[in-house]
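Below sits a lone chain in structure tokens, taken as the form predicted alone.
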Amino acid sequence: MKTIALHSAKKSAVACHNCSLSELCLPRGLNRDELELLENAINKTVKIKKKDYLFHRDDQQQSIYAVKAGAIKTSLSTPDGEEQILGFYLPGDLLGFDAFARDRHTCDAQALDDTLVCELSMDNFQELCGKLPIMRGQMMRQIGSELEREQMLLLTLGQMRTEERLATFLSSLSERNKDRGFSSNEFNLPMARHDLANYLGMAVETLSRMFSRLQEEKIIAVQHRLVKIEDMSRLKQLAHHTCRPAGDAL
């Protein structure tokens, strides 16, 4: 397993007007010139083999990137080897933020599958920011996603019993995939079993018992990684999850 060496891939041969996934990673309201600006700025699209890394813990911070085709997972590891699994990045995912409070990457970032990411280095970047004002704000709520989704893992991890995480994960990827142009109601998992059960802090024993219960109640259909929602309603039911203020009744 590897770093890529980003300097030898080519700059990108789909510009990102083009782009079926632009309207998730480049800011609205561009007009022409901005669009332009943007896209001379965009250094390359990398192409990253199965199980290469974009980056690891504690490497300077080059770039950011949007995954274009692939997935991602970050992760960080003990000294023992033991990995803890942080998220998954689909197309039209933004990452490299991790490394703007030190100016070196807080985790590794491996491709799950063969993977395409286009790569806007520092520099490029914070001229834009200088730039485009509606590159400033886009960055922020990419931040605020984040941070959206650490705190949705906590929630997760914290307060779900694991047939709720596993109906909220798969609820959160539908609506990811509907945003992206894709169909809600089947899709493939982009990550192995064990890989989804260390990011939902359970067993895989435990994990498939919970896709056997939701397939034999009629939610889910599944056959290998491939997911077919067959009851929408009740899985965006079993998800739903309140922590209930102090002093509720349980």
Second form
There are 2 protein chains.
Amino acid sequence: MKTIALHSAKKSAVACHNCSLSELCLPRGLNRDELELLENAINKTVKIKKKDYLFHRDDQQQSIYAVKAGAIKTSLSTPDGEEQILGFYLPGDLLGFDAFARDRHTCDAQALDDTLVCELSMDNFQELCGKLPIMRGQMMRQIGSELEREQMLLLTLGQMRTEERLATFLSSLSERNKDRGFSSNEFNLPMARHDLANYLGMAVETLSRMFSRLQEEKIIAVQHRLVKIEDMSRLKQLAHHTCRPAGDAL
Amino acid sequence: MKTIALHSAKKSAVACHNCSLSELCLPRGLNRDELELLENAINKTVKIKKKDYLFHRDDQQQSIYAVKAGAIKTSLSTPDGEEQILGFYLPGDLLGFDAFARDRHTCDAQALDDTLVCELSMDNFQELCGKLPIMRGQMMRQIGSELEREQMLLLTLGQMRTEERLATFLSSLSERNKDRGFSSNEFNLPMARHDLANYLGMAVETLSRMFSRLQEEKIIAVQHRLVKIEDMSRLKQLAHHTCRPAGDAL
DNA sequence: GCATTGTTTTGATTTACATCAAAAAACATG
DNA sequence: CATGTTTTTTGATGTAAATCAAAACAATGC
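Next block: the form predicted in complex with a further copy of the same chain, after the form predicted alone:
Now the full complex is given, and it begins with the chain already shown.
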């Protein structure tokens, strides 16, 4: 349960310039020297098995991570065992900024699947930020969009009814896939119903009913984790509250 | 309604080293030269009248602000006019980090009362961050606690019932006052019921009922905006879900 | 293959909260 | 201070979603 995967991790050579995600997690406009600085700073690539943790709340281990493959969820949990999922991180997303406040992580990060992440230690990160202003800007932007994403979620939880919440979620996942060059009409959900329900602040049963309702209304077609969007405009209309798609993650 | 207060603002000399809030918003451990750099970087002090806006969503005007007196609320609003309040900022709190993502603010900031803020432009901020590593660290920490605060609010909205939400809010406001050297047992709410209800994701009527209920149970005594906490331990017990008081703001 | 376990869906019932409506209190204005 | 306006509280009713319960379905292991 409390296994930290890092210890059993394989080190492997990092080559950001070859990575298919470079468009997403690299600051644009780095020259060769700067790119080399970054590549040397990346400490290692880490494998995490499904259900293992990347980090725990209060862990001192402070790094920034970039998801290369798989999926990670972050969550807060209460003394009495309830949890609130804060975000899902998919390939190209960065996580770990939560540790900025106190040099300790404020949430748990668990793999939803076998997952691969790049690790950049805070020390190296700090040094890089000192050397490369462009890197600093990029990081600020990353943190900013994390903040923005959480704000959108607050709006979702605070103001929307359950059907609207699901429509908003599906709509932004679709946008996200489009941005990444994948299909915006057909995709797999990276998480179980249980986790999605928790993230959206409702009971699993309610979530299931909302999926069924959207399906009855011919807006989507679902089987297991595969979602096909049949009527995008009506979906967007339902998700109508949404201000603007958040830049990153979910 | 859409008045930007900045234009009518008075410039005034800034003297951070004299400011009673320096403990809160200054990075600790600045030497004289560094402190002077900071004071010169602070562009001006701004007065905002009650109900005026400090900034609007999508405003390019990008600065970091420190509240000196009064109170500010930030909120997101939807096409159909509903809003979600994201935070309340009281003296000593910093705001404006939301603009990091896209160089534009992602939310509105409105004064709940006549308010005084210090303004630090992003340009100066960037320059300072380059020059003073300690400043960078401090800012990272500030953003981190903003992130943490929003996470706690997500937990509140996603998992707690209404009574628990109010108890959590009162409990953390009390903690906050204690940290600032004010009474933790008796204080004024800086916002109207309407705003607090929205922030906590419930109807005004429900909030009012919860105040009444806590009063009936002899846990608190309220008259208008004045709250006295009569039984702190039972209040904390109700707010039991809460993980840890957030560092800053509400 | 079948049994076991976990996940998802569907149905019946309860409930916490929203909504509607109006009184009471606080605040503002001439 | 009397009057209108806004804010807050209280009461009655309706409803969206939680909970309880169980069936259907997928995944896992033997």
